[in-house]
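Let's start with one chain on its own, the form predicted alone, as structure tokens.
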Amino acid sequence: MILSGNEFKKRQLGVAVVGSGRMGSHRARLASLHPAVSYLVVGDINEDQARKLAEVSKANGYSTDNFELINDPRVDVVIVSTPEDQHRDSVEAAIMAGKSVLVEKPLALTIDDGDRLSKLAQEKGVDLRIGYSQRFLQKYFVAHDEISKGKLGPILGGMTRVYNTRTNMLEILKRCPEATPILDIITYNVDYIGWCLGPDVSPVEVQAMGHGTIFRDQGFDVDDISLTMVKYSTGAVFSFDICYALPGGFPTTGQSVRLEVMGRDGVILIDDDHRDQIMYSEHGYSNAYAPDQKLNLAFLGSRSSGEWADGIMFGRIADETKEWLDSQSTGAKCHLTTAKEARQTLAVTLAMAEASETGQPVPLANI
């Protein structure tokens, strides 16, 4: 089969990365390696941090003014990698400028902000995507594909749980106290289960319980462990449980996940605890979330974002960023979370937080 020249046509991209922290650094370095990116600028309110990222990523420039980057006429698409509570203004500015946006999860921290951004993107015809990167781990992507083909039959329900250390959670809370384990971490699994169930299935009720003293002793009003459950419109029920308070010396440097999906005709069980990759070194293994921490014993591959090795990134953030840039350059299919999906996930996680605090079920009608 001979393809026409139009089928090979690629649009060159100008990319602005707003936020030069951990995620922004990954995104900028990945963008600099993408063949469709011909112009790259990065920014951060911390000028030294922005300058250093510009040097590492070989960007064309940097700024401490996010809006200067977003409105640069050479920029076609925007990646917003600011802390969770700072997403709204940059995303809104990019939408108003008519530029496609990839923003780190969650879309926002309140329903009002989520509704505003989702509605504005629809009105302006802007492609707004949210970085729920768990979709892009091979095991989860393949599982979704099999579920979408009906291999499990009607879904009955299942469970997810995720563990991490208090060291990592404290780093997140210091960055943004509102980024609780429920709003910032369970949200990955809520997004994934919603993706597997499909667009015609909606959550209808949430129940939750939580308890903790570790983070409260550090000044954060956050439970150490939360056990939650969601009922969906088909009758399917899923648990979403989290403990981000494991001892600091526990050998994971990222999320340890279990996921089970039960169907009438089959089941998928995913073990993502990373205990199949263990390293011990007297020289130590660095924790990307807490650079000052060195672990002698570590689960390799447990860094949630992925791994850089010899100048190449492997893992979910790399695959997600590449697909998004591919889609912007060529119009290829994009599997990243839509604003509508992200808004639903936000509603579920906010209901989980409310149910955990009040001890009462929270209905989700008309979300």
Ligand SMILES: NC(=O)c1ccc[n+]([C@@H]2O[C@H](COP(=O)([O-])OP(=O)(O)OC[C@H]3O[C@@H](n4cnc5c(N)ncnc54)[C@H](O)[C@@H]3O)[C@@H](O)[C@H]2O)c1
Given for the second form:
Amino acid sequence: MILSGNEFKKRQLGVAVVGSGRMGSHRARLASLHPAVSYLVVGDINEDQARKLAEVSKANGYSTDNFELINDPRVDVVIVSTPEDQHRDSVEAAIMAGKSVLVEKPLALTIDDGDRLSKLAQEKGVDLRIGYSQRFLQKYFVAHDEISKGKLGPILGGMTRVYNTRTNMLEILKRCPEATPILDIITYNVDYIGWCLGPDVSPVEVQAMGHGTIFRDQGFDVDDISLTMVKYSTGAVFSFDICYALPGGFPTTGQSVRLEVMGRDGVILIDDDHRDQIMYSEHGYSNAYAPDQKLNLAFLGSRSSGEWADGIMFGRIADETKEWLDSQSTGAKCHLTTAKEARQTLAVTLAMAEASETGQPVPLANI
Ligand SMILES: NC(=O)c1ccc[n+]([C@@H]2O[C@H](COP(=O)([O-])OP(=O)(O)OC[C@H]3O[C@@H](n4cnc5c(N)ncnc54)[C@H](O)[C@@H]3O)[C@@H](O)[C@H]2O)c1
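Next up, can you give the form predicted in complex with the ligand of this protein, since the form predicted alone came first?
Shown next: the complete complex, the earlier chain at its head.
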């Protein structure tokens, strides 16, 4: 029996990836494997980097001119995978061209830029999404779904904490000195808890303390450890703690996370430390963030973005990129962070940085 009216709507997509580093490479290779993508161009300020990625991803072309890529008439959607302080101009150009955008987190590093981009996207009716890819790990996505169905009852609060090595943090700071552990990493957990609490709940106050000598000795004015707390409009309280200064030989090569949510009727405990998958090898395991580093003992699966194995990518960037392309092609529901959500998360992390510096609570009225 043929059912009339049931038609699959699948738009073919032209994709531009701006920034051909770690994330841009994942995104472009994934786009080239996606059945709805029929045209792909990649770019970077470093021509060599763009050319290499074009070859690996079998792209139709490459450029060092971001605006040429974004305004290419065969391009329908744009992925911006440049460093944290280089998002604004490409996102703005894509919005002005009326093309949907996926930009890496955080949306911006200042509230002025965050406001400007989220307002512009709203004015122009452009779908702007931010790659808070932690949402797309199965354990977090399913927990969010259970919380949304009310299984925990009203949320009382909880804790999140994330560890990584100083080796990885120094690579991030070299890429962008303003990308501090709070603005660049805790931001994932602030996004996730905000997503779980829902659109009607807002953060109202932030407190924080920090301490650090390791990164300061390397010339970066950044704390090694930050302990922060947020109170929400329902009264729920969450702590968001981070130490990205573990010794370089510690076996994680990405985020090691604990996340716990308490409700009146239930609790969710997520162990994302990766201690369930250990490899030891005399030949070493590569740290994607610092490819020259070879670890003998490694938590397999700890690479935050995910893992390529024999031509297939597993993990959060794979699932996130696929869902974004699926939704662009079919119009299916998209679970990526909206510009409004990302702007609120940015305000919380900036308040955490301020509270840590001043030692005073920071109210978040009218954010
Ligand atoms: N979701 C995740 O799991 C995840 C993981 C890592 C990084 N990120 C985010 O992805 C972004 C990029 O991080 P990365 O690790 O890929 O960095 P990277 O340094 O590996 O790559 C960035 C690339 O952008 C290029 N570039 C710099 N300025 C540019 C410009 N103005 N125009 C075009 N190209 C430019 C650089 O030459 C480099 O090749 C950051 O926002 C970061 O926070 C997300």
